[in-house]
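There is one chain below, alone, in structure tokens, taken in the form predicted alone.
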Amino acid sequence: MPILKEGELNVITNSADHTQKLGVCLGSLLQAGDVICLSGDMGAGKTMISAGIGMGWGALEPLTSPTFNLVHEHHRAKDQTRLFHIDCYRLRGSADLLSIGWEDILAQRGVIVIEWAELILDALPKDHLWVELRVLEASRRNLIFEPHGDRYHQLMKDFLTTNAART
């Protein structure tokens, strides 16, 4: 997993398996607060991800895509910590999140998975961790994280670790 900029990672995966696990992995890692901001074109694997991040973390029930509900609330038996599994692909922009319950949801310091971010720019917390994933072919992404705030560097620097010792 070669890094392109500092605290920037680069990935390459060759199925939507590869791309889900990648997730589990982040999940595994994941504490309350964190958000994880996902941007790309349609079909590029947020959902995916999204899927491998919920049960790294423990969700009792699967992530599934929240297009028409815009958000889902999911829970673990490990602890009372809370994820929040939201798209934006319907908002209009950042003034539409009063209307989900943005504030209430930053106010839980759960965490949050955020599908179609690049719509809500000026309301994300300064701090997180952004992933963009491009479709290369059928089945290839390419995912690059890129971390705001120490700790996502942190978060980069125990995922590239977890990953190694993996493999």
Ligand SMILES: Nc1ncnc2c1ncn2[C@@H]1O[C@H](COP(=O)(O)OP(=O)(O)OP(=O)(O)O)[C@@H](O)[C@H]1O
The other form holds:
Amino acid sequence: MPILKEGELNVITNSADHTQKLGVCLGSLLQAGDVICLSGDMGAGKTMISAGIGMGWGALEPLTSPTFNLVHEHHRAKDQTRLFHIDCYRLRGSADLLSIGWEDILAQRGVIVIEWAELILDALPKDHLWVELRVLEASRRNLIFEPHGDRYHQLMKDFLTTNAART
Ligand SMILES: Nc1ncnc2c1ncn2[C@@H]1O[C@H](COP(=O)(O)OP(=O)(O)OP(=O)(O)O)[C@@H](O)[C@H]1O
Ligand SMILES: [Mg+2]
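Requested next: the structure of the form predicted in complex with this ligand (the form predicted alone having been shown above).
All chains and molecules follow, beginning with the one already shown.
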């Protein structure tokens, strides 16, 4: 039985910068309505890849850990699309999503980047990109990108093509 499912991508990064650069590449490809779910232990690199996603998407302000406000809303110069960066660590499950205006966020059809997405599994849109981050060593991380739905399979293809064009 294959270890990876169709369309999955398994990457090992050797530095925080390496993880961030993957985020930049991914962020440059995102469209309104895209949902990126980040899962992994503390210090795995969820905020690091989010920061890269923000850069690649064109956020006017750097993406930092949204632990205090739980949701950070970002803008870019190119258009009116928003990027919502959410940290679910302090939520006690998806019932708490009301408190952060989850339905409004979904309705705005921005890009949504969610840290600790496993805590709100039952509230996630069926189609999304799931990124599992695992700590291997002090500066090594394993990132597994799992597309759910046609849009995210295409995104993964574009991600590989864009990455190849950079080498
Ligand atoms: N290969 C790597 N990829 C990502 N981060 C790395 C890597 N190697 C070392 N690091 C370090 O690991 C830490 C990752 O922190 P980050 O805040 O991104 O984690 P997190 O998953 O968001 O944690 P939390 O659950 O606490 O929000 C940073 O200090 C970063 O410098
Ligand atoms: Mg974080």
